[in-house]
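In structure tokens, the next block holds one chain alone, the form predicted alone.
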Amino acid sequence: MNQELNRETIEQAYRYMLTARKLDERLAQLYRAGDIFGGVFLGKGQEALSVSVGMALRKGDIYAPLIRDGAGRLAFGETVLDALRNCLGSPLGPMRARDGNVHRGRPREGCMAMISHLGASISVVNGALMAKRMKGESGFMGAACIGEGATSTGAFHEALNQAAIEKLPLLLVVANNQYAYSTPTTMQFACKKLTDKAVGYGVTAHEVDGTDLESCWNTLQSAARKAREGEGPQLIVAELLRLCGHGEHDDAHYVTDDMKQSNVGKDCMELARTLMTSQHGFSDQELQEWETSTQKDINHSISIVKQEGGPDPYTHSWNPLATRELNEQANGIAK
């Protein structure tokens, strides 16, 4: 059953969107102050499709997100300490500071860290969703998260071709930004549009206006119960536009004047924000409110973390996530 965008789950789905928004500032922020290190690569712009990816997924489900994808992170019950603590090195993040920025995740709890290449996600998705299948479990559903460039690689092929034929209830949401990195969709694809390319997987599509909160939640819940009813993967793309550079070390010169003022350049929040107080009974005071809260919220944890300082390279352990010591002692066979 399709969850109805009613009073209560908008301001839900905002809450996390304005967390999302309000957490990239500040990543911004101590990244220009030296306080992160490697790069920080914002979300702004694709929120609302983002959050309606995170919110069409239960417990139980299987999720890679994008490298933007902060707001469906939230949704999906990463916790804003989580973030923050693998931004800034902590050891008490998910991956123990082993990795900054973007690259985190609790596989355990189903979702999985971010891979550069971000064709390849679909594959470990697929893998995850078809070992639950082998176990007996059903009503379950998986997302991959990617943008336009990584529908031109050949992991996109073998991987989608996979979830075809498997019929593997599979969301693969495609964030068409319109450039990957800098490189245009004109010198990315020749079809007409991203959907044109399901035709030929036998794959259903479903295109969204990625700016457009309430258009990204109906189509993310109606392809989610398509999936979980056992009708096969479903590829969704979103039109929208990266709202800075690719990450906080791109000034974005390449995007155009004409881009910036389409359709696509809107920034979502701002849609969000007046679909919240004309539609739905919001106050300007109550949005406002929300804000100054998250803000403190956000600056709160930021002085936890920076409490926690990084790992003691004399006491800490290096060994990988993945040795038996460290499986053994997570489910609880090792003392």
The other form holds:
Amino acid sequence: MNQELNRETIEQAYRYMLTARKLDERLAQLYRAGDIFGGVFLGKGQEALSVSVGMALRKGDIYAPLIRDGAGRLAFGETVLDALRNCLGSPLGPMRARDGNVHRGRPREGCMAMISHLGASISVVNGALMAKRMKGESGFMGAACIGEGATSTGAFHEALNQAAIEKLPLLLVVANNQYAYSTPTTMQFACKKLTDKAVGYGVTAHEVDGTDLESCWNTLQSAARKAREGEGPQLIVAELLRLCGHGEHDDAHYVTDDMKQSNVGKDCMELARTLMTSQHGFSDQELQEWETSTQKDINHSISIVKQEGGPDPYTHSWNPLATRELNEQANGIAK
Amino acid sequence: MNQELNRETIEQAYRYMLTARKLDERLAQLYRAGDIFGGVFLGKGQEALSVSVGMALRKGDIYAPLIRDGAGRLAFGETVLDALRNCLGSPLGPMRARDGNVHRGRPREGCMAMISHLGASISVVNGALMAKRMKGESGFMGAACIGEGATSTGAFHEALNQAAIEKLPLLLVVANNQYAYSTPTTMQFACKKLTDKAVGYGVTAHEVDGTDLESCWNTLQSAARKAREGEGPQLIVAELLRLCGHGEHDDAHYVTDDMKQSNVGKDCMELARTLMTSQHGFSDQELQEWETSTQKDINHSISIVKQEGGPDPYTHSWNPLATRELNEQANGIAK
Amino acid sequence: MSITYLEAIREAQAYLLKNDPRVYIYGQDVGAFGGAFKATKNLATEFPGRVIDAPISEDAMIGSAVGAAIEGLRPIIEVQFADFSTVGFNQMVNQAATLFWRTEVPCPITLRLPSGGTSGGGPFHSQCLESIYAHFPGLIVCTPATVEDAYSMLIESVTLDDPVVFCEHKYLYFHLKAKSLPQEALPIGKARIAREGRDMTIVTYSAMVHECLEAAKEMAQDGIQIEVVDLRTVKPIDTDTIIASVARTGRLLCVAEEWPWGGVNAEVISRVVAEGFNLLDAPPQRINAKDTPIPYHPRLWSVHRPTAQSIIAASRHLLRI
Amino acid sequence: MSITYLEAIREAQAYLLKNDPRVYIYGQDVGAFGGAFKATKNLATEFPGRVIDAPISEDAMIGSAVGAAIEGLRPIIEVQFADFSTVGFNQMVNQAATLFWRTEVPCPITLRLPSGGTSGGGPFHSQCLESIYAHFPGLIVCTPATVEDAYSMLIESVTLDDPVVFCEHKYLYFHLKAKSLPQEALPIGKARIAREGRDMTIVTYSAMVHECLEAAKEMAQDGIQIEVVDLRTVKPIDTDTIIASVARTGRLLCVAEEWPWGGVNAEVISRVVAEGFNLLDAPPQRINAKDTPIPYHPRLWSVHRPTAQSIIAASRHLLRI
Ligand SMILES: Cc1ncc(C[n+]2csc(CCOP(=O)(O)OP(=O)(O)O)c2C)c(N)n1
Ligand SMILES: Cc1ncc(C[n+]2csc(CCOP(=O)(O)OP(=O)(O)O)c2C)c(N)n1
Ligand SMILES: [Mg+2]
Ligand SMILES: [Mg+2]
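Can I have the other form now, the form predicted in complex with another copy of the chain, not the form predicted alone?
Entire complex below, previous chain first.
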């Protein structure tokens, strides 16, 4: 049974989206203030899709979020503190300052920690699902998120085909945000729509307006139900626009005005806000209060994380192997 | 304009097929006699498809044959001597005994020398076609051949997508011979038919009975015309059966009787023979004479090649680089 | 009764499947067919659902193994030839190798690579890729030279909590036989003195151990005693055992079938000179395959890779300098 | 006027496009956008149709370059970060590297790999993969350390009839400036004495040249004269220049930013001891990055890779033994 987007669930969804958006905004500020090492990558414009994925998942499921999945991560259980610790390089973060920004996860809790190579996490989710099946579990599902650019990778193809052969309960969620870095879709694929790929793998396709929370919600719920019920992989393609640069270093000047003014250019947050007030009886004031309190919570977390400081390289352990006795001196040079 | 399969062209096609089949049979014998180093891989059952590809190509085109394309290679200009020299390890062969069996080609003449990694030659053909376009050539085309198993490789996906984006005149010919080594198609893909993949790349698909020379001929002719006329990549999927082991070391016990007795299990050579006699007025005697003379020619070539002996390792040059002065001593060890 | 290197690999997998419900095998044609080399013969029947045919998708094969490992299983991935692992390379060196270091979640997967040259193998069915994997932090790389090690090291590989690249040598598959399977074994990470000697040390591994032993035997007829160290594991390297041997002999020759540039030999020599420079009476030498693709023709191949004869020549040279 | 390392790379490509109609550039975002690092800025406008955006398909990018090379063109392939070349690896090491040896048809392609660590880069935007490529026969591997070399070696790379892996260092992109572009240059394959000295030799390359020069400068204040050899090309290696330097100094330290196992340092040391054992007054030493993935946090990164300070410490150690 699909879960409905009712007053209760939409509040939850909206609050995750809001937190993700506010967190992104603060990260952008911190980046500009020079408080962040390396890059910052935001999910602006993709929150409705992302949260719908996160909320379609349950504890015990597998989730491989990607670069623009702040909202989905929160919905799947990531804390603001984890996110900030990772972005600010706290040794208390999930990756202990060894990896940064969007490269974070807690695999033990089902949240995979992406490597940068696009498309590479899909087969990892497949493997986890195969394992669950071999262990005799049931009712579980996995979701892997990618951008439309990543559909050009060999890894995407091999993994989707693998999932189809093994009939795995995989949601493969493609956020077609119209650009891969600066590359428009015309240089990325030549099919009419990305859902056209589904038939070639023998999987079910779902196309959805990624700017509309309700559509995203319903699509993800129904895809998730199918996956859990044994109908095999579900390919979800959401049309939307990246409302920011590829990273905060990028001014995205190449995004055309036409694109910005088109349907995909709408801001899912604004649309969700309207939905909340016009359809679900939330007041503007209520929303404003959430915004303020979210902002406050984030700021509070930031101040905590800033106090945690960075890692100490001298007490840091440099063992690449879990098998302690097989670790050589980390610099690999016999003295 | 498509070229017709008329009395003249079918004779040519049939003779290439016949030579390929006879050559294969002799190679199998040589293998069993211990005259061949390493493996032997045959194209039995795939000659009609293969020759149709080879004859759809012209001088100046690009061809990347694969493991079972003896007939197509001959049609594209390979000599029996080249084939035998490569399989028997003659230093006069196209690969000078450095590579063997199906790993042969003459890239300067448009015939790529396959590496073993499946799917890897498709993008090579793409690049050659891109180059021809950049050089201002026109009317050319390229064909890359693979088995259905190779459609599972990332390389296949990236290359077909690349060809589609660049709208290259590529024929991607998939011989669905129902097995990849021992693996049946159910463990290779989950789509209903492989032509279903075309729409997901935005390319044209052609499905063909690979056992029937006339169908293969017409399909390849029409696909080639489209490609040359600028309609972009053409995906051709031929249904047939590998009428031999994966290699001569394999007894193919896993091929089911049902499969052998089904439509794909028909022998394209036998069907072609019937076509020749019943439709094109060739007599059984004529065909018998060709068979005898082909056999004789091959045997003659074998005796030539056997006399050529093997390479001399001591006078052999061991330079991996074309830039002579940058080659180190081949063993890479400073003395 | 006698058992081949290949049978030992099969037996190790049978043992693992039987004794550890977390183990499964995934690879092209490994199921009903029993694998291209028959290393999984009958296992699909004996262990239904746990020996699974894969599509021709090395990237997805290895990627999925990482996911299964995260879920607590212990996959064995068979790649049909080591050479083809280059298309699954990224998942091994970036996904599997970094998982524990990044997340503290162990990644116990075993990648079985049928490696090395055989007659007529040619450029793409003969490669030795151990050094390519060993260069990346986070991987263990095993290169068993004996039937006993093929068996015990494969079992231990699957038992370890880290990703293991298991380079089994195709040349040894059928050639090498033992009386029986071992009851006990040296652990992964420890080298073995395959033959004792006082005049020089040869450090080697995998199929080359046998070429070196043959060379040593022949040299012994001239009264020259060569000590042969079988590395067994090329990452980590058991530097202590090597140095101890060099301390006894004063001379070091490293022999490997792989290409020379930056290989096991280079790594071993660098370690020995850094730690044991003063133990050396002569410059350490190495022999590798020639630095070209591996030739198809057996006559070319026979001079491309090191053999007992070229090892003898190098040994004599080393003893003179 | 001053020109950065990155601008030199752009200028080299502009020069090549202008002077050789066979040259084109292919890579993600290299067209109108000018590349992730702006190494192809404005080139798409200046040379219409010859600077082409690629899909996220490294395997197909490199494979297509081989095909174009066969047709007589000279492609430059930009991979966005060296780290991502692992998914195009197979086409480079098996298709491109073997083409000439197998078919006598040269394969003049240049693979540009933005390499090495920068602050906050982390495990997948910092890798040095030169040794992975150098291990395979048939490839030339360049690692320019200066603005001048970035320019002249890139031009020469594209001119050569062989596949070149061009490891350009991201840390140098903006940091490093020169007055002008060079009029002449050492050829690929030749090392350069970056600083003369009599007390010890440091062999290094790429960004580490500058750390070593800084170390040498500081040591000079104590009257210690370090000779710094910049390899420039790591395959082939200019062993003669190295040996000649060691002959003068008697001491060798190898410094590289990459992981230690089987890297450039190991290869250089193995060559030096084989050929120049008796020239050495002390055991050759090496410093590499630690053998773990490259950490994200600058504080961890600063101890993970070699720096002037750790090079000084190693140098002092080497001078004492
Ligand atoms: C295999 C690989 N090649 C190149 C890159 C560099 N890269 C990082 S993000 C990106 C664009 C991704 O576009 P898309 O998949 O559409 O996701 P989006 O950023 O639009 O969310 C590229 C090319 C990479 N991460 N992995
Ligand atoms: C990347 C890669 N993985 C594995 C192999 C080993 N291999 C060689 S042929 C083959 C089966 C090929 O099947 P298919 O593509 O259907 O072609 P067919 O042999 O049926 O003509 C396999 C798995 C390979 N050559 N390349
Ligand atoms: Mg995108
Ligand atoms: Mg097949």
